[in-house]
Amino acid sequence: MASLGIHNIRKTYGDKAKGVEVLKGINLDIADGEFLILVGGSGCGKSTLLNMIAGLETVTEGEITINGKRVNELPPKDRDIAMVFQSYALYPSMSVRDNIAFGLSLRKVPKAEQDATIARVAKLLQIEALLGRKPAQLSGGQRQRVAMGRALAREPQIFLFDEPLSNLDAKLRVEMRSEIKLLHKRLGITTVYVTHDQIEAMTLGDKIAVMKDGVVQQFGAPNEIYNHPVNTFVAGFMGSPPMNLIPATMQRRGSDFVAVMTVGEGAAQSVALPVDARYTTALSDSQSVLVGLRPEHITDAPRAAAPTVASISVPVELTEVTGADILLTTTLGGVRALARLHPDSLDAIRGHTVSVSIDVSRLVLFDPATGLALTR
Amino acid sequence: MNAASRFFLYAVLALAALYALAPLWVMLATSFKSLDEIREGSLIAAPQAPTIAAWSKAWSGACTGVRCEGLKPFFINSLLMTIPAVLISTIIGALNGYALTHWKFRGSELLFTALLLGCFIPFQVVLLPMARTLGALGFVDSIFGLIFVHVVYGLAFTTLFFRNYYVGVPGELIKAARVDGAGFFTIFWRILMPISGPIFMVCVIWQFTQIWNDFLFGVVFAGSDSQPVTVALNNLVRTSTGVKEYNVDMAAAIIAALPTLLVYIVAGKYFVRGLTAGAVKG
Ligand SMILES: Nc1ncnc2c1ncn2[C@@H]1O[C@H](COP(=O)(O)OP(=O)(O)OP(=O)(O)O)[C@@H](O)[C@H]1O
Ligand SMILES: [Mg+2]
């Protein structure tokens, strides 16, 4: 049990002054029992951090806090973590039960005890039968498993998985993510979590972090990454498919404001979005931004059932039908957007325009200069 | 390819081979010869009366200046001093290359370029600092001098094959492991050197050719006593009381070659895959 500070923390590769800086001060707090995701785009930083957090990378600057106390100089032993790599890092030479063993019986963990671990996390990860096999006999599903099982196996302060599910197959993939979630739920031990998953990161967290280029973009709950994202980058990451992001004009109407937007190729029409009040204080008339409209709130009469409508037709340039919806691609603000449709309607939008109707509470407007979201 | 480019190939295959292979059979045969079937008959031709006078002598007999006891107890100097340095410098070797390739320091890649210089140092430089380092370790016309030079000499060497080696092996194996609790040696033993065997047998194979066959540190720094089988068999050779027994000088070489012709048969093989193995995959 144990919380984890992460204060200001700095990472240069090499030589200080002329290496180049991978993460550039990240601040981050999780409470004890708390799991957070950690995504963003390749390369950002993120094997970086928990390698930080686990002690085998140095501190370039900052300070790693465990339970308030500053670890910065604690080799990875003593810290108490358990880690999935995201390359695996089997130990070539031994079977899988000696893997699994390896981290038990360096801390001295008694024989029928380790057995006994060795026979729960088997079951668990499905690999009781590959415990004979040295990891080259495995597939990479095979391997990611037994990475996770080493990890399992420990009962440790603070977990670090990074991308564990990324090599299995559909089914496994959600299997084992129900897993992670009930024995993150029956253990509490703090997680943190890398992934390029969309549903895992907003399943498993608690808290979700947004790093591009080292930097934390933002830090927060999963519905609020979501519905409240404080950038373009975060907006366009989190989502699959990702938020629409259409440009528009803004008109003063009375005293409220309405995005202007064209409708299709050619802007020959346009339609007009009202736009809530919380809004009106950091809005002028005629002021360009970016309006931040996810697929789900751009949708057809069955689903459209909150009260805040706005109901506008717009030509059909693609259908894609995934089973659960219809992904509908339109052109809004003179960009690609994506609707997203019940998969009934698709007598419907034969045609070459369909109507649909916008959410326009869940509306977000950015800064089409900064990317940053304005004043909500 | 057909058969007549096929049997070309063969033939210049089993020429070249021929062409190696005839002046061990001169020393073969002439080694199973009597003196007198040397003097008569041709230096090709197997011997009529086969005898091992020959190599006995040579063993156990014949003159290495003023001793009389054939090979054997230069035999045996060889062995002790070449079994516990070839050990000793692949032993530090891998621990170099470990230390070299996943516990970076500052000035590491220094130390590296430096070690590398070492294996392009010709033997006749070292002589004089390695004499009087010897003289003040105490070690001066022993065989651990010798064992001691060989070491020194040899780390070069072996911290290049191995670092080369372990290069290959994904630093995550290694941080795993520290995350499991493994220290410096216990990661050493347990993780890398159950990997280890090719290129274990590549440096041993390297070092006990070269640490056997030679010859200079042996003259330099062997007392009468611990000289290796090498610098014995050139005194045999040159020492001669009247006749020139070259039976016994062709059983004698023969004697001196034959523990490095063992590894390369036993061994040979591990040399060509150790060389060209990567170290680990998953
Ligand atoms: N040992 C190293 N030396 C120098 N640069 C490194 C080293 N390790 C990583 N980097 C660089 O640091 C940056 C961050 O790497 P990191 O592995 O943390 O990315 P990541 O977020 O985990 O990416 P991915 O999602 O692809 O795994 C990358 O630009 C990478 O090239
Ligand atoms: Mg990574």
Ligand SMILES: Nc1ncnc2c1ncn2[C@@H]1O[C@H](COP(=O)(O)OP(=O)(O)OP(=O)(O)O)[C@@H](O)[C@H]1O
Second form
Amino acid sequence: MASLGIHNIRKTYGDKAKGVEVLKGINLDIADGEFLILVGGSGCGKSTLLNMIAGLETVTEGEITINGKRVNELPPKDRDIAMVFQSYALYPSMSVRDNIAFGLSLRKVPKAEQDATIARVAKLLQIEALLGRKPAQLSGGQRQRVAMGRALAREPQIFLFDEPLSNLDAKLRVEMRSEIKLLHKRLGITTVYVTHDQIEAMTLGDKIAVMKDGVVQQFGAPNEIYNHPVNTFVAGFMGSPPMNLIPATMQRRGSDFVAVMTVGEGAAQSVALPVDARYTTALSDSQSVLVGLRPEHITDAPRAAAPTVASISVPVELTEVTGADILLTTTLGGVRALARLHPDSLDAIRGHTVSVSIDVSRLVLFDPATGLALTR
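Having seen the form predicted together with the named molecule, could you now give me the structure of the form predicted alone?
All you get below is the one chain by itself.
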């Protein structure tokens, strides 16, 4: 196992002065045994960063360290890492056994030791019955297990995963996500995992780095990023459904502030939500803000168990029954907003109004001009 340091990493394709800069000063420190998620949309630079850690891409500027040792100039084979690819990258003509043993054979590991390693890895991943098969005879989930087994056989200091579940169907993704989580819990190997799926990011990672346009927007624990996003990009990217971002105007009432927003499309009515005192020094009267509220913090009264709750009636424009809950679409502040209701909320019918409770203690305020959170 190993710690991983990523210090002021930059990557430019083409001429340094006129080329395309895809990574713009990345700084991350991952402790020994931590599970780091690199998450972001297509083209944000997450796979490029993973390839630089692996040694498959050169570093334009900055330093990558493993256990405090600079590895910028080390070839991939000398970095003691193992990588699992999106495409599995199995050798089609080889059996599962030979695929797992391939790296061991290249390193001239004795045959008896190879057999012991293969048996251990196969048992860990529950693929003992597959060792004689070829990749074409395996399902997607089985192929992914074999790819993980090949990586495990090397006993690396660091695991690198490049969107390993994106080719699987939804049910299998959930199952394999659990397998990867359990595997990390058993082995405790430092892991860097690239995904565009924020559900994978939230459920797998000890730490998450949310990336956009080659810049880390926020780096922290999943709960911190989910509950305290530093800007509107993170608020809108993390969470399914994402955080509602509702235009409102601040009004001073004595020493406190309230966020005033319209309700419904006609804007004939409005609601004033009390704002936590931690925002006071960042606010002024009549200031425009974006109020960030997760759908689960706009809910029906039976599920609201917050210390500070505001109750309002909202028009029902659309309902989506998921089984576990009902997603209700309404209009707040002139924009579409989602609420998450109890599945037994029979009043949530299109064309009606429904009473919802807003957990105002969970409000996050953003500056609409910069997109930055007004305070943390």
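All values reported here derive from a predicted model rather than from experimental measurement. Here the rigid core means the biggest group of C-alpha atoms that line up within 1.5 Å when the two forms are laid on top of each other. Residue numbers count along the first chain shown, from 1.
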(request) Align both forms on the core first, then report whether residue 156 has a C-alpha shift of 2 Å or more between the two forms. (result) no
(message) Superposing on the rigid core, I want to see if residue 208 changes position between the two forms - specifically a Cα shift of 2 Å or more.
(response) no
